[in-house]
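Single chain ahead, by itself, as structure tokens, in the form predicted on its own.
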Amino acid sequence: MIGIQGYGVYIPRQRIKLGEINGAWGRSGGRGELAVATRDEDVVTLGLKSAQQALAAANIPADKLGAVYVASVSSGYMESTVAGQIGYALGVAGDVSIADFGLSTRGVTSALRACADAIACGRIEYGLVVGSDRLIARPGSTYELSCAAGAAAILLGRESTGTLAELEESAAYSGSCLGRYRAEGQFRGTTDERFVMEHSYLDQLAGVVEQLSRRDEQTSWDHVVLHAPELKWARRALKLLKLKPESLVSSLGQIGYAGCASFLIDLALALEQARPDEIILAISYGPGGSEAFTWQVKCAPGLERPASAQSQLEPGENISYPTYLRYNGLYAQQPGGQT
């Protein structure tokens, strides 16, 4: 059986409070904060740190990797490979599958399925899947209150004494409503958000759960990860799918939405919260559809469960709005203090 052998999470320590953003635009209110990457952090450096943690947690050397897959919707490259850069930094070489998955946040689970398939057919022994994003929104827009940065990595392999969770079932559902979009060189654009939630997000999550139920008689899950750009979307999905509200595992309220990374961050959090034999349902979402996985948490004798994900959510260094703009390249400081 295929299972999760290790994982790593990296969330920048810099945080900006939503009240700080709203205050800069003369708005009141705003609870929570966002994780903000510094100017020398990008999807490569974020993803590399999470990948290194995943390998260290599983005690697997990089030369045993048969695949390095990276999912990102904010790499900024028109022609380059984030997976190649991360793989090179890790020290992988030779007969290794290197691939980037982009253009949709659903790409993170497409990468997971591709990795699991490669292991299942015996082509590789271990594969690393990384989700890394640094989302930047137009200043003053509603997206500015959710876009964040972060990365997470999952190491997959065949079942062993160190397996954290075993893959039970997976399913996919492709929808006709594409939802959010962003053109090259532009800030995030979209159709009406309520329309996207009702006719893209909720429809596609319902569709993939129906597909999953045809393969698995399981009708209730102990922990649920719902890939969502906003917490209210996930809560609506819980109600629609008749899932227990307390089963939701989400980092949105603590660090914001980090695109492809958010799915793997929340999956890592679910692994840390779950007990042996409990089942985790994890559903991704992005333009084009949804994919779902069920994982059974394993009981491995002598296994020291890492707590890297939860510790990364701890409050970090609060920064001001002008600093936030500079870190994101939206506010350039000129010589002599002119801007």
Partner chain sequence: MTPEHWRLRRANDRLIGFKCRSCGWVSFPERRKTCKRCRAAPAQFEEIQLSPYGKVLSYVIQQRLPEEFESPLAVAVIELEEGARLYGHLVETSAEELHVGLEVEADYRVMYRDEGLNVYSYKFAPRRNVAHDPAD
Contents of the next structure:
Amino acid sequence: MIGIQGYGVYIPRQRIKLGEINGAWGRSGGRGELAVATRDEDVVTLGLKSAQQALAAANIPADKLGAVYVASVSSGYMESTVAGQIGYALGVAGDVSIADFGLSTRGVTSALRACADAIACGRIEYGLVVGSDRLIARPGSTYELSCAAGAAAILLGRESTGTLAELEESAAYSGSCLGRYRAEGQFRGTTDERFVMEHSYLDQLAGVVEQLSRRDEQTSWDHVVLHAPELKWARRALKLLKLKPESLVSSLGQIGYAGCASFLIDLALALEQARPDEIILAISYGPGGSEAFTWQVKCAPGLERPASAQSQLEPGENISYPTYLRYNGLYAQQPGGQT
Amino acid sequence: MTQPTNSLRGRVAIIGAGMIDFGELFSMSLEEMIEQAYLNALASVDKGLDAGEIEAAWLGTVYPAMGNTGLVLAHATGLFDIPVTRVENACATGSDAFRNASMAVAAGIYDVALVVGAEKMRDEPGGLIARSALKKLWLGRGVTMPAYFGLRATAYMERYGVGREGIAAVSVKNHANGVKYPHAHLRINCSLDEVLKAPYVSYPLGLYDCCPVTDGAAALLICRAELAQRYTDSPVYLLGSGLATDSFVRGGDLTSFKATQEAARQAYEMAGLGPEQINVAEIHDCFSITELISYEDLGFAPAGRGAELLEAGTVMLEGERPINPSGGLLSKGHPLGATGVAQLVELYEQLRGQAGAVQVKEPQFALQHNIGIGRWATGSVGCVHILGR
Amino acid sequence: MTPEHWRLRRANDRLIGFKCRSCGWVSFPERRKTCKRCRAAPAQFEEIQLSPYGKVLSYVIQQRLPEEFESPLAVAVIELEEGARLYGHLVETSAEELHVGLEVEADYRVMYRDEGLNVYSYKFAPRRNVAHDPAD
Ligand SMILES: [Zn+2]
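Could the form predicted in complex with its partner chain be shown next, to go alongside the form predicted on its own?
Complete assembly follows, chain above in first position.
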């Protein structure tokens, strides 16, 4: 069996309050805050920190990794490799398999599946799956109220005494509505959100759960991770799928949405909250499809470990809106600042 | 005077010296500055010197890294057909140009040589900070000149329990001197309070702890010592010269410059003199802290006690051993290649009793010093010259 | 990736240093064949994994830098546990906690951008006892 041998989470300390963003645009209200990366952080640096923690937690040296798979929709590159950069800095050996998964936030589970398959077929012993994103929205847009930064990594390997959770079942589903899209150089947020939620998000989540039910009789899970760009989407899905509201594990309300990272951050939170033998259901979402995985918890890490996911959700250093713009490279480059 | 074959002592004489008023010289190009400094040096020769007598020339200039060859000097002065060599050695560029010219003259290769130091700083709006090599992994990486010397200041303050005011006193002294020096860029007085309250450039260094960004040029005419009387009755002789490099990666403390100490050791040994015999000095005060540390590196004060020279008045214009009567780089400005040569020009005038409002009482021996940084703020180069009547 | 960056990559991304077998001096980031402390030439250098931990020997807080750098920017002379001395930008360090002797740990960040390419290096943050090693 394949298991999670370790994980790491890195959430930047800086926070912007939604009220601060709204205030800057003459709007009132807004509860919650977003994790913001500083000017000298990007998906490589965020992802590397989470990966280093995952290896340290599992006490596995980097040269034992057979694969480093990184998922991100915000590297900013049309051509380059985030996984290659992270893998090198980790200290991987030359025979490692390096791959970048992008274009859809669903890429995080494509990476997970590829890694699990490589272990299952005996090609590699250990593989690292990293989700790292720093989402940047057009200033003033609704998306700005959810886009955040963060990274998380899980180390997969054959089940052993230190295994945190064992992979039980998985399923995939691809629907007809592809959801969000963004061309090169565009800000995210070019789609009708209600349309995307109903015909892409909810359709995919219902679809993948149905696929899962064909393989697994379970209909109730102790902890549920529903990868969603907004908390209200996840709540809608919870209701639609008739899941227990208290089973939902989500960091969206505390740090916002960090694309591929959010799925793994929430999986890490679920591990920290779980007790042995409990089952975690985790469903990814992104343009073009969803994947569902169920995990049986073996030895829960608990909340005591250093740099726990839970501890990093705590409020950090609050920054102003101008600082937020500077960190995200969004100060006007030309008079008028039209984008 | 004895002349050991392995020494420069007494073999080279300065017979002419000139510089232009330093400042923001937007109206002058690099070549125009060189041309004017050269003309001023020629005009200063007591008994006259014909351009045709100059057999070789050295140009000290830092920017740009490529293209500014000796040809620039030739074009600026018309001194074609003779050897012209460009020297670059960080802030010791000008003094190293002089050093190289002196070695060639002492070797008897040339009778008369020209040394020009010049730098166009202000055409680049960001000054030295913008020119710092910031995009270097592990080297420059954000370490600008004020940062490099500021790192020394923090370490010095920490180690010796000296406050910012101990360092700032250098700035007060040099600005007061600069008011009286006609070639200085900044001719403004500043109080200790003003130095301390000025905005930080690079904590712990504030605006008045830093030299301004300045254009300038200076020139020297030198000849074999035996020929000096042909040009003047009061030549100034080169007695000692030293140059050394160091790097912060080698270890050692951050509160002194080994490159200065080694260069000084070489120069004193060559001159057969010690620091106690020096009557006046132009030393490198690109930042206030640099001068304080240099007092100690040059042997004028024990380690950690440089500030006592300011408190006791020793280094003041009227003191026992005035340092930077010209106002130093803090007032005069620091056009890199010109700096060392301009210090020598000033000391030439001091030793000949021609320094006007900043004249020191009958000096016999004078010391010139630069400490520069290079290799993207990791290495340092020290240069020391000792002159005498 | 530029040739210059590539040549430094093992040192820069993995904190690999070289220790002189004669005098123990640690060469970082460059690998060279002569020793800068004892002048051994050629010197025998042994490859070592540097620790990500060190301490601040001195620091400045720079106020005026080109736009591409955040200012104020704290820069320190840092000595790693093995003795290598280097310049380090300090991140996540408040003015109150910054002092000579501050214990720091390496923190991988974007150092600068070069023609659209992020160039990374280790900066330093106050040591917060979070377990991680840069290269194992
Ligand atoms: Zn050695």
